[in-house]
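The chain below stands alone and is given as structure tokens, in the form predicted alone.
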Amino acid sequence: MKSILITGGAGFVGSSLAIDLRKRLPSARIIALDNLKRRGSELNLPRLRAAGIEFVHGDVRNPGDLEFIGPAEALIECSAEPSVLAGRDGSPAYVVNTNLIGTVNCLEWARRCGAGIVFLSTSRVYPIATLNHLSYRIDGDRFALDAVQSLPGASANGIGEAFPLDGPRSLYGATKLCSELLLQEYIDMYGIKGVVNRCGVIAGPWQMGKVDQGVVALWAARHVMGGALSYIGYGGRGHQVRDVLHIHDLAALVLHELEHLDALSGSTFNVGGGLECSASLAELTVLCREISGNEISIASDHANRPGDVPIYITDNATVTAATGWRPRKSTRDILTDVIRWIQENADTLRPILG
């Protein structure tokens, strides 16, 4: 692989995939592109510049900015808002935007240019009200899956790809899912290579969270830097559940992927930290106390948000079967990870985190 392209490349994942993947292929011409328009993707220029990545400042909505980059050999398509309350409350113009015209500027240069595109979607194309049908009990302080599910694709170990489709899920989810039927068009149609990973809660270091995307950097942050922490819905009690994937775990895949994209090519993984990798609020609050070695008070609101589910859990077994990649990364690993980024950089990150 002589030349990537990552878009959204200053974004969390984008960054670092990109300087793990120069570690993995130090021959590799990498350039990342980002609009920079999340607060603290600014910080991740210098540790691009480091790793001697080229960066361009362009956007996916306009093609002229991808065209100005020149042709690669593969696409990492990162670039996207992901939030799941994007849109709610104003415009969708630009979740739509940038999410689905974004990914048919991106499927044109790839065509253009011949290159293979490893495409990162989201659980969130699963309709909101069908995941929130999955039977589930209370187990300590969490949620849990039941043994028995009567939808297909549910099981005690989580959503695989046979779960159903049909359903409102978000505009985030809905321009992910449209793009993902549009990267199968771009595979039948021209003979693009192609892959989908439908990504459950990504974390890790240099991760700016906000309370609607990037939770585990943001009850972190909160437990090192102090702040207010709310357990929302549910009963505010903390017991709603998620997975959590290291980005280096993801970095891990995206190689293999990129390494075997001819044979991939054409399958839609879920991708995860599966069952053994996942935390409720409440776990995760105890897991920050203990390394943090602070303890917070956190509210409770009864009340749910909008688009939220009690319990998301990524079943891997397909991308397993597939590729033999599992997550290696614990979630105290990854809470380990993020807390000492965090102490480590806190009067940088203050201002964002804090």
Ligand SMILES: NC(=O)c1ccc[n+]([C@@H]2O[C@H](COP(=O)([O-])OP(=O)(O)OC[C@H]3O[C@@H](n4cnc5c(N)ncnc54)[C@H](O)[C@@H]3O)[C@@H](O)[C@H]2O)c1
Contents of the next structure:
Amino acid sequence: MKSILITGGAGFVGSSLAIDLRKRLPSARIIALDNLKRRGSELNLPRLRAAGIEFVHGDVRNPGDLEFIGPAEALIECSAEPSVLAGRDGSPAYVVNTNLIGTVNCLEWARRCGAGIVFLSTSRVYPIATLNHLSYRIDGDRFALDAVQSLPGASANGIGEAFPLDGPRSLYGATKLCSELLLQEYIDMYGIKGVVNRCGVIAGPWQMGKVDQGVVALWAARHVMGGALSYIGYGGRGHQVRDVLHIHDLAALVLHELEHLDALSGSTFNVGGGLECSASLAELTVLCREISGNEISIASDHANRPGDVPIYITDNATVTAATGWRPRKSTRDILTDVIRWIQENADTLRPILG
Ligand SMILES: NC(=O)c1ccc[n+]([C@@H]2O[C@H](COP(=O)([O-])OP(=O)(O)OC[C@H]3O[C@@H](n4cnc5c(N)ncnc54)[C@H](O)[C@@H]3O)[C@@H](O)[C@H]2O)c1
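With the form predicted alone in hand, show me what the form predicted together with the named molecule looks like.
Then the entire complex follows, led off by the chain already shown.
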């Protein structure tokens, strides 16, 4: 692999993948394109520069910005408006134009230069109401999926790719699913190579966590820097559960996919920390207290937030069977890395995370 374009390359996932791939592919040309819309992405520019990654200030909504870069062998599509709440406060324009029209522009660029694509999608393609119909119970400080589930693709191990796709899922999830479908058509019609990763929660250092995206970094930051936190919805006790994937584990998978794109092309994988690397908010609090040494009070808000789900766990069975990949890092590893990063960069991060 001699040249790789990473769109959204100054964001959490894009910049982390760029820097990780630089170590694994020292002679490759790696280009990060980003419009710096996400607050805090600008903090990644010196890191990209220090790693010898080319930065292009560009916008996936503008096809000319992609043409400007010239051809590359591979594209990792990480640009996004990644909030599940996007569009609720006003216009859908930004989320649709970036997440869908932006993907079309990326696909066109890839078609013209013959680049293979690794597409970062989301577990949010699965409909909200259907996820809310999973059978679960309270198990200590968390919700746990029951062994018997009535929905296809669901089990105590989590959600597999056979989970039903009919129903509303947020504009974020819908634009990602539409993009997946278009990628499939480009693979079929134009013979480009591509893989889709439907990721659960990803976490690690350099994630600019906020209330509606990046909950692990937000939770850790509040424990280090202080500030308000609330358990929102589902009784307000912090029982809701997500699986969490360390960004380095994702990087290992993406590299494998780039190296085996011919064999894997057309695949859609659910990718996440899985049951073993999952936590409820209450469990996250315990880890944050232990690792940071700080205890903060957490408020309780019983009202469910629109679009929220009580539990999401990725079933990695398909991706593991196809690639041999499985996550290595635990929730404790992730929190340890994130808290150390915040402590070491507190002054720089305070305006964003504080
Ligand atoms: N972080 C997670 O937990 C998670 C989970 C599932 C899927 N994903 C997916 O991974 C990808 C990356 O997410 P992230 O967590 O790094 O988010 P992020 O917000 O940190 O990164 C996205 C980057 O895209 C940039 N961007 C936004 N609009 C753009 C545009 N029009 N043109 C160019 N750049 C633009 C932003 O400035 C930002 O730097 C997204 O596609 C997201 O849907 C992330």
